[in-house]
Structure formats: C-alpha cells, structure tokens
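One chain follows as structure tokens, the form predicted alone.
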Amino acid sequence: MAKEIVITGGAGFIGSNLALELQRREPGAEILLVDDFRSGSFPNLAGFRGDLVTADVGLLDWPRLLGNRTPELVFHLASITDTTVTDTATQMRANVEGWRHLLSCFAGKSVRLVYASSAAVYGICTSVRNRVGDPERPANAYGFSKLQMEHLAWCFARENPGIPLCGLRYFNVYGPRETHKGKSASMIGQLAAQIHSGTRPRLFVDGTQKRDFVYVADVVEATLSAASAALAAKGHAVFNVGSGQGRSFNEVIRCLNAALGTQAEPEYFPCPYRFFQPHTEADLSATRATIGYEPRFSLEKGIEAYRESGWLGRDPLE
C-alpha cells in the first residue's frame, strides 16, 4: 500500500475504521491521523499505535508538521459530516477551504490522494440509479460543499497532472464507531438506538422512501481500493461507493427488530426537511470496472455484523 500513510478526521466515524484496517492490513507503515475531534471521538481508537495530531485541517501547518518528508499516501476524510448543518458558509469553510488547503500543501508533490464526497451531490432527482456522470443538483449545503470540493479536485488535477486523486461518493454508512455522531449518525444506528432505549422507532411520513445503506467494512475496502487503483493511474476520477441496493426504511426495521431479537413497530411522522431524497441507489458499474470494488454486506448481513460487533444500540464503551 505505502509506507507513509496521513488520514485526515482520523478519529471519525469511516477515518478510524480505515486507520484500524490499515494498521492490521500494513504493520510496517507510518500511520499520521490529523483530528480536531469537532466531530471525532477517542474511544474510536482504542488499539490505535500511530501519531495523531490535534489539528484543524484547513489551519494546519503540514511543511512544520511533516519537514521534509512527503507522505506517499492521504485520505481526505475531515469534514463536516451533519447534512442537517443549513449555514453554507460554515459548511463552505470546513469542507471546501480546508480541502484547498491541504491540495496547495501537496501541490507538485510525489503523493497520492483520495477524499470523501458525497451522494448528496445528486439531490433530489427523478433517475432510479444516482451515476457519475448524471447532473449533480445538491438539496443542502453540505452537498453543495461536496460538489465543490470536487470541481476544486479537477481544477488541481489539471495544474497537477502527475499527481492521482480520486473522490468517492460514499451513500449512506452505517457500522460501528458511529456513535458519537449523535444526531448525525446514520439512520440504522439512530433507530437501533430507539429500539434498545425502549422506544418507538421514528420514521418519516410512511417509511417507504429508499437509500443505498452501505456497512462501514465494505466502505473502507473501497477506499483502499481506489488508492490501489490509483498506482496504475493519472489524474482525478469520481466514484460512487454504496451497496448498489435502495432499501427502505421500513426493511431497515424489520432487519433490526431482527437482529436484536424485538417487535417494534415504527412510529411515523412528517419529514420537515425539503432537501430530503426520497431515494438513493448507487451506480457501480464504474466502480466496480476501474477499481475492483464489490461490495460483500447486504443490509441483512451488514446489521447482522453491526450486532455482533457490539455497536448496534448501544456505545459498547459505556
């Protein structure tokens, strides 16, 4: 893989699962995690050897940090995470400008990157199947600051066309060490945690809308993938990362009530947010062609191991 390895938001959610993998995957490596535990969590890396630096991205001073070595390898995972955060400046500032300047630290530099966008990019839109490629027409800020984010990859991709970059459009994970997220956890995670509270499980309006649920593990193969993939190749490419399945909520109880063992019975209500997608299901054909990612968790399997990782409804740590 590399020797020289950064993951920025290392203490989040995917960033600790891939830090994690990559230490028992690469015993040998240099492993630096950059955090600024805005939204990561320290119980996430327990077992972790490596360095980790308490830094804010976008002020970090990398020359001071790193001197004169230049890691061979940098996961772009850092960010505002909370698609309910509606200040697009705050957004903006997080996402956008500390992505800048981490690309002009790098520029002109002997490095691979790989960083997290979004399937918020698309919206809400009409097609049964979100493929790059199709129009990107974000709904909220945080997608906004994705799609951003990502045209600011191609405008350093041509200034730097020696360097690969690839974006990956993660749906919607679930899995262990989410969490601290809190409100901003994925919806498999909130709704487990209602069930094992004793409560009713909160859906909006009938429960039938679909995303493309995609377990943590299957997340972090395809983003060791692309970097993989990106020995063999020059210049920025876009990914979708999902399951390939639009599931719907209603399924995500019945799996749940399933794996823990419960009965219950959704409570419905109406969705106050107008940038809500009714429905998202990742392409892969590219995915699968260009870096070899096929995802091995369907949603029954994923909570299954959700559940037997101790995560499910509950922080183990507590």
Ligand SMILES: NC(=O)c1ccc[n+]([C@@H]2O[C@H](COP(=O)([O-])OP(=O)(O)OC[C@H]3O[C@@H](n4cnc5c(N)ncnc54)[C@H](O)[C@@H]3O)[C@@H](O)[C@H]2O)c1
Given for the second form:
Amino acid sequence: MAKEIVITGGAGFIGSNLALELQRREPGAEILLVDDFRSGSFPNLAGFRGDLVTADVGLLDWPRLLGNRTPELVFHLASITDTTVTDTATQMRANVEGWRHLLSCFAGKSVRLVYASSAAVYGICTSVRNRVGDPERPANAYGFSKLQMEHLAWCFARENPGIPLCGLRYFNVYGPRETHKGKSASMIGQLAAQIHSGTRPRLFVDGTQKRDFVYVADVVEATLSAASAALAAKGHAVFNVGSGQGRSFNEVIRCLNAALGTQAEPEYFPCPYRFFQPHTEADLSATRATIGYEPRFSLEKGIEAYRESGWLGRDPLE
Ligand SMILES: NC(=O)c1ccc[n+]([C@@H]2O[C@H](COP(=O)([O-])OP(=O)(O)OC[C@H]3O[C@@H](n4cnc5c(N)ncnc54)[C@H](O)[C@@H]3O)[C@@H](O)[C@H]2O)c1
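Given the form predicted alone above, I would also like to look at the protein as it appears in the form predicted in complex with the named molecule.
Below is the whole assembly, all chains and molecules, this chain first.
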C-alpha cells in the first residue's frame, strides 16, 4: 500500500471510515484529507491523526499544496451527495468540474486514482440486476453528474494510459459516521433514528421496493482492494460495489426491530416521486473477478454491526 495517500471528502461518511481504516492498517502512511465541510462533519474524524486541508477540490491549488511530492494514491470521494439537489448546473460544477480540475493536476504523474461513482447512474432500468455495461438512464442530476464523471475518466485514461484509474459505483451504503447527512443518510440510518426517537418508521407504500444495502466496512474493503488491483491493471475500469442482494424496506424494519429490541410498525405513505427505483441489486461478478471483493455483511449482519458500533439511530458524539 502507498505511503502517501490523499482522500478527498475525508470528513464525510465513507471518506472518514476509509481514512480511519487506512490509518489502522498503514500506521506509517501519510494520509492527507481534503474536505470543504459542505456536508462533512468533524466528529467523524475523532481519532484521525493525519493532516486535513479545508478546501474545495475544484479550486484547490494542488501543485502548491503538494510541492514536488506526488501521492501514490488518491481516493476521490468529495461530491455533492444530496440527490435532491435538482439544479443540474450546481451538481455538474461541483462533481464533474471538481473532478476535471483534480485530474488535470495529476495528468502525467505517477499516481493511482480511485473515485466514487454511484448506482444512481443506472436510474430506472428494467433489469433485475444492475450490471456495468447495461445502458445507464440516470433519473436525477446527481446520477447524471456521476455518469459524466465516468465519461471524463474514460477520456483522461485515453490521454494518460499509464495512470491506473478505477471508478466504483457504490450502492446504498449504511453504517457509522453517516448521521451528519440527515435526509441524505441511508434509509437504514434514518429509519433507525425514527424508531429510536419513538416515532413510527415511515415507508413508501407498500415497503416491498428493494435496495442493495451495503455496509460501509464492505465498501471500505472494496475501495482498498480496488486501489491494490489498480496497481496491476493500468487504464480505467468501473465496478459495482454493493452487497449483491436486493432487500426490501419491510425487511429493513424487521432487522432494525431485531437489533434494537423494538416492535415498531411502519407507517406507509404514497411515494411522491415519479422516478422512484423499484429495485436495485448489484451484479458483482466483475468486481469479484477483478478486484477480489467479496461482501462480508448481509443486511442482518450489517445492521447488527452498526448497532454494536454505537451509531445506529444516534450520533454517539453528540
Ligand atoms: N453513501 C452512499 O450511499 C453513496 C452511494 C453512492 C455513491 N456515493 C458517493 O460516495 C462519495 C462519498 O459519499 P458519502 O456518503 O461519504 O457523502 P458525504 O456527504 O458524507 O461525504 C462527501 C464529503 O465531500 C465533501 N465535499 C463535497 N464537495 C466538496 C468539494 N468540492 N471540495 C471538498 N470537499 C467536498 C463534503 O464536505 C463531505 O465531507 C460521494 O462521491 C458519493 O457521491 C455514496
């Protein structure tokens, strides 16, 4: 593993889990986080001992920051993550132009780049499993911006064939350090908070819609594996990162009740969204074969691990 590592979006949900795990595994590595705190949260970084630059990745003077050093590895996770931001220009400027700026600063360098894409690129599709290579039909500006980030990465890879680049389409990630996301946090986190506060968990009628919910420890594992795999595989590749199983919102309530020792009954209400995905499920065959990722957490195990972390339904640092 690299000795100098940059993580953008390091104060966010996935970025902070990644930073803390990297610090645990690589005590000798220099880990530099870049985050402008537009959605990130400092309590996520309790225990982190590396450097933290508070800056917008799209405006940062990377050469000035890094001098003549080139990090061996960059994880680019910074992004607008609120999918209800419907203004396309805002999503595109932050997500795509920020990525373009970062890429341009690392062109021609000896670096490996791993970046966060999203299952939102699939949008409303009819197939039961979401497979990289299926036609993408993003249903919102966020998903569109993530797909454009992938297109930009393909262009960059053509011009910089020596730089390994890996895009990861994360599915519905849940786990510790997501509380700051509020209404953008995973439904598992939000439903647990509703149960914890004594209100009935609210689901769209009739709770049978399925999502590929993936525990954050699995996502961190996949992200680190992608970085190692990228060592060998120069060029650009995109992979799904999920649990490989679509599970319903009703099943989530059952698992939460089991973990929290409650008997909460969902309150159903009509879905107001025209483009609500009925089903997401990651096809992991390429992810398994190429980066060796094998999810370890079923929905039941993930929710139990979340409860054990002390973060389920609440922020233990508040
Ligand atoms: N959580 C999920 O379920 C999920 C699913 C699919 C994809 N993703 C992707 O994974 C990545 C991490 O998401 P997350 O869930 O940790 O979200 P998050 O909102 O917790 O983290 C994003 C972090 O990036 C920072 N940030 C945003 N724009 C920035 C900018 N221009 N400059 C510097 N910092 C900036 C925010 O302050 C925040 O700390 C994102 O790229 C997101 O699109 C997440």
